[in-house]
Each structure stands twice: as structure tokens, then as C-alpha cells.
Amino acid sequence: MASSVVPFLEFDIQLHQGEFTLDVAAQFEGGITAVFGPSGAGKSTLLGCLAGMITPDSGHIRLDGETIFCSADRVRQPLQSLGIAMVFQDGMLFPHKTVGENIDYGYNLTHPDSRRIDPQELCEFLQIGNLVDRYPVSLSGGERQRVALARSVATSPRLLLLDEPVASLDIRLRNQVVSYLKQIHDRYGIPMIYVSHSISDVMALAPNALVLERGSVKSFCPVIDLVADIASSTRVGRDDIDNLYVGTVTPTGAIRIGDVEVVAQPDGYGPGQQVTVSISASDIMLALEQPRSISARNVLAGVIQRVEVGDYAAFAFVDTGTEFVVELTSEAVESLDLRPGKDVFVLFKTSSITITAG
């Protein structure tokens, strides 16, 4: 029997722009869904169509059961009535308005009956309360993106679209903003579509990904399956596969991530403070026996859940109470007979851990 559940977002659209053609169809549930693919795949164009900023040549878009675009029935809801907010790569803040005025602009766009997020609470949550009287020109890249997030979230959107919002940031600021995105979803329950060509960001945020290639859908799959594709057939996202977590500093100076504690160097962060932790998959090693007399401070017992071997790399997914993605060589997989269900030890140095305020 066919399911009667109405998808949160459903679209089937076609658009021709010069020599480029976008022809995509998908159904998304609520939550966070990634749109993944190389530059020129049509990711940003798709978001522009969903946001109402670009009108497709044909097709339809339905949001939470409501038709917001249908070429056959000549339906095109006004942009301001859609309840969709978008965050761009460069933030696109109003330069002549202060941070507080930028955020209030978003809040004031929303009908009073639909407002459910308090701007002051949002500023405190995103740790930008001290910036409200400053102008965008005086902000760092990470600060600008947090303000842009606040301006969009303050509209209490039905859907938040994110067009590579961390692409121009360094790894510390990128990890911080990705962490805030995850917490915003958890705190406010706002459905999100996150566009990126970085597998690390996608893995940190979304369970499923729509993969685009040359304007068409290549696949719609669990994000974990993208690692197999990267290992086997492409270098897109290959160089920045990081394990990204939100953790809490313990009284002993370790960081608790899920069910494990990681020995780190959380200088400047006090007990109980929430932080973002990033560990590159290439900085983690596996051992079949618990090593002794080694310099690595972190040795965690785990069980291999999945192994992917390809032409470019090999990856193991290891459950230690928290899942780690480990980059290996195909020779190591073969010589150590690494396979699902095998007991291993995960090893990494404290210097391999990047910590930012979370």
C-alpha cells in the first residue's frame, strides 16, 4: 500500500539557462537535507528556485502540502509569503545597518502571529549579543555568518536554505558555524536544506543527501554512502573529511563527546563549556591490539561498522560509543583484515584535535 504521508518538500522542476539545464525532482522529509555536488552542478540554482528568487520554466514545488509553484496551473506564490529564509556564502548583510538592525529587519518581516523566536534570545544563543551596535564592515567572517544566521532565523522560517554558508571560512570558523546550524535545528526545529561540496560539513549535519551532477540528480542517498562514492570515483570533498562533534569540557580538562571522553588541550575553555571538536579522518589510526608506551593520548576501543575501499582511499567507520571515520590505505585494510564486526582501537594525538567555541 502506498504511503499517505505527505513529504515536507516536494519538487519536480526544469530550468534552462544558456547551455545549462536544471532538471531535478525529489521529496524531502523535515529535518536537515544536504544538496551535494561539484561546482557547476546546479546546487545554488536549485536553491534559488526553491526560495522563489528564480522561476523555473516548468514543473512544481510543494512545501508542507501547499503548492508554491506550478507552471501548469500558473501558480507562483509571492516571495514574501513563502516563509522561506536563505543564508548565502558571504552573508549579504546590510552594510548601512548595525548588527541589531540587521536582525530586527528579519524579525520585522514576520507577521506578529507567526513570530516564535525572540531576537534577544537568539543573539545570546549565537553569542553575538556584544555585536549588536557594530556594523558588518567591522565583523570577522565567522561573526558575519552568525549574524546572517540570526537575521534569517529571526523570521521564524518554515524552511531555511543554506547556500555554502561556510565555504569562505577557515576550518575553526567553519566548524563553529556548522555546529551552530546543528544546534539551531535541534533548538528550534527548523527544517533546513544545506548546500555544500564539503563531505565533512554534510556528514556533520545531514542524514541524507541529494547529489547533483550537471544539473541532474545523480542519487538521493544516506550521507554515509557518499564516502563510498568519494573513495571509489571522485575527489570531490576528498581532502577535507573531518570528524566534527559538539562536546563538553569536563572538570579534568577532557572533552566528553557522546559516550566517550577525548583527551584534548581545551585552553581557554572552562568545565561545562560546550565546544566544537574536529579531527581529520587522516589523523586517526587503527590498531588490532591495545598499544602501550605510545605518545598518542587517545586510545579508544571500538568495533568496525563499515569499510569502504576505492581507487583513491579507504575508510572505516568505527563505533567507540561515538562514531569515527578513519582514513586508511587499501593495503592496510587488507593486511589488517579490517571488516565489519572486528574489534579495533582508535588512536589519535591531542595535537590532531581542533577546538572552537561551540
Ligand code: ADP
Given for the second form:
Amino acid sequence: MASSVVPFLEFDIQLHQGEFTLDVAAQFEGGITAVFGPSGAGKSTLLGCLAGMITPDSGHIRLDGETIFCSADRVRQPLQSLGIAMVFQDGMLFPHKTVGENIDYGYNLTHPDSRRIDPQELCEFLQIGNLVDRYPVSLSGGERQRVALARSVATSPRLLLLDEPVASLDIRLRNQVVSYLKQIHDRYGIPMIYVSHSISDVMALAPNALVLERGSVKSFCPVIDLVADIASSTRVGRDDIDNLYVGTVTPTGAIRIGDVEVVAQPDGYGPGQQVTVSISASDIMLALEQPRSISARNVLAGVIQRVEVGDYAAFAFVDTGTEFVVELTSEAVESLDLRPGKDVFVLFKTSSITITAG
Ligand code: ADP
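How about the form predicted together with the ligand, since we already have the form predicted on its own?
Once more the chain from above appears, this time first in line as the rest of the complex follows.
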């Protein structure tokens, strides 16, 4: 007998808002799914509908097989009972409550039977335990976002919606929060929908992306396929692609990332410490032979997995034991005859590596 698998989240919704129309349908598995697209595409509006903050004109939303909205059957589950939490770009912490009170607020909202996550352990994990008596105004941007994340996660949500949570942070803090999101997902198994217009964050977090354009679904595809669009965009105004990893400092002061060790300068970080590492795709070079005399300290042997060539750039995905995305020109792809299966060497300088705690 054929068995049908119920998708974790399924929606088909329509909403008219002034000149703008949202008309989207998709099915998401659990795990992390990205919603990607330019400003004004409808990403926040979609999240607002899924979170129960905006009521669509028509359609339905089903979460884990349960109908939480259906216009035809007049079903509209109250916001509080949905078990869906949201984190916004600017954190939206209560300014008159301390960090600890902000996090307890989320925890106390949750029915005791549904509490799966201990706020104290969560604070330790997010390294904000020392901030509990402070007020939001005294926090840095990165700290504020970690607290906002803790407040939402403390509600033990069935689904966590993240609306550009790192957009206002600089690259180091952005990497740190992205890394925490990944670890929270792995540790607590909370399904997430991550809205972003940054390809690097999306590549680091989610296997698949729903791409919106002018209120409609442009595609629902593996995130890796979005790289082809980037290669076809002019450099001005387009996103740089960063390789983003969580690594561990080794006893010799290198950083272990998956199956490879990279030579870096993890000043201030001790052996065994976990760090976030980012290397821009445009700071990495490829060579067909192992260079003998070169100033770049990192030379890793790898095999090309995939090559995307666009009008303005090309990207090669190289497996060295850990995957690197390398940005090159289409002329370089041609002259080196780069194609899947080819052996290459990945080269980058220690100074190209950005390291952040976490
Ligand atoms: P994104 O998150 O992709 O940047 P939004 O969902 O914020 O896009 O906005 C989608 C469109 O809806 C935009 O054209 C925006 O101007 C419009 N919009 C958002 N909120 C409202 C509203 N309350 N009333 C009318 N139009 C709105």
C-alpha cells in the first residue's frame, strides 16, 4: 500500500496588500529552509502569515499535519497556541526588562507541558549567561541578537521563523549568529525558516531555498543552484559569497574544519576552542599543480565538484575534505579547463581568514 508522507509545513496562501499581491504555495520538510529574494519580494509578509500575525485573504497553512489556517473552513488558530516563534532583524527585545527577564518572558509564555528547553542551559550555550542582569540598551548588536534568539528558543517552538536576523550585523557577528543558529538547530532539532537576501548565510544554513519575486514563487531549489544567478549578476550591488564554517583551534594553533586543517592566526583563541571561520570566495585561488614557492600558507588538494559560469563571474565548488566555493573569471575556467572531477589545489592566505568566537 502506498504511504503518503505529510510535509512538515504546507501552505497555499493569497493576500492583497495595497498594490502588492502575495500568492505562494510550497511544502517544506523539517530542518532549515531558506526564503530568499530581493527587497520587496514578500518574504516578511510570508513569514507574518505563517506566524499568525497577518491573516491571508484565502488559502491554507498546515503545520505537522494540523490545519492552522484555512479560509474555506474558517479555521484560524490563535497566535498563542501555534507554538511558532519569530526573531526579527533588530531583535525587538523589551527595553524595560533585563536580559534574564526577556528570556524568562518567552519561557513563561509556554505551557509547562511543552517546555523542553532549560533557559539557563540555553544562556550558557549561547554564551550570554553573564548578561542576564543587563538591559538591552547596554548590549552590542551581536549580543542583542543572541538574546533575541534565546527568548524565542526558550519557548520550545515547533517552528522558528527568522526574519533577516543578521542583516544589521557586521561580518564577524553575522558569522557568529549564523553559526549559533546552526548549532541550535542541531542541538534542539527545531525546524527553522530563515529569511535572507544574503547567499552566504543561506549557503551556510539551509539545503533548499524558496525564491520569491514580486510576491510569487520564482523557484524552490537547492541553495547551491542560486550560485548560478549570482554568477550572472554584475558585481556592483551583488552579494559576495563567503565560505562559512565552524572550526576548532588545534594544539598547534591551526583550525580544524571538518576533515581539513587550515593555517590561520587565531590570536586570543586557545586550543580546543570553537570558532567561526569565514573566507571570501574571491580570496581563494585555484592551481592545477601544487605550488612549491608561494606566500599563501594554505594549499589544499581537492577535486572539483561543480562549476557555474555566468556572464559576470564563475564559481567552482571544490571538495578538499571540506567544501570550498571559489570565485574566478570565466576566462580562468576556460584556460585551466576546470570541470567536475578535475584535481586542483585550493590556495588562500592566512590573512584572508576571518575568525570569530562561537
Ligand atoms: P521583503 O520582506 O521581501 O522585503 P515585504 O514582505 O516586506 O518584502 O514587502 C512586500 C511588499 O508588500 C512590498 O511592496 C511592501 O511595500 C508591501 N507591504 C508590506 N507591508 C504592507 C502593508 N502593511 N500595507 C501595504 N503594503 C505593504
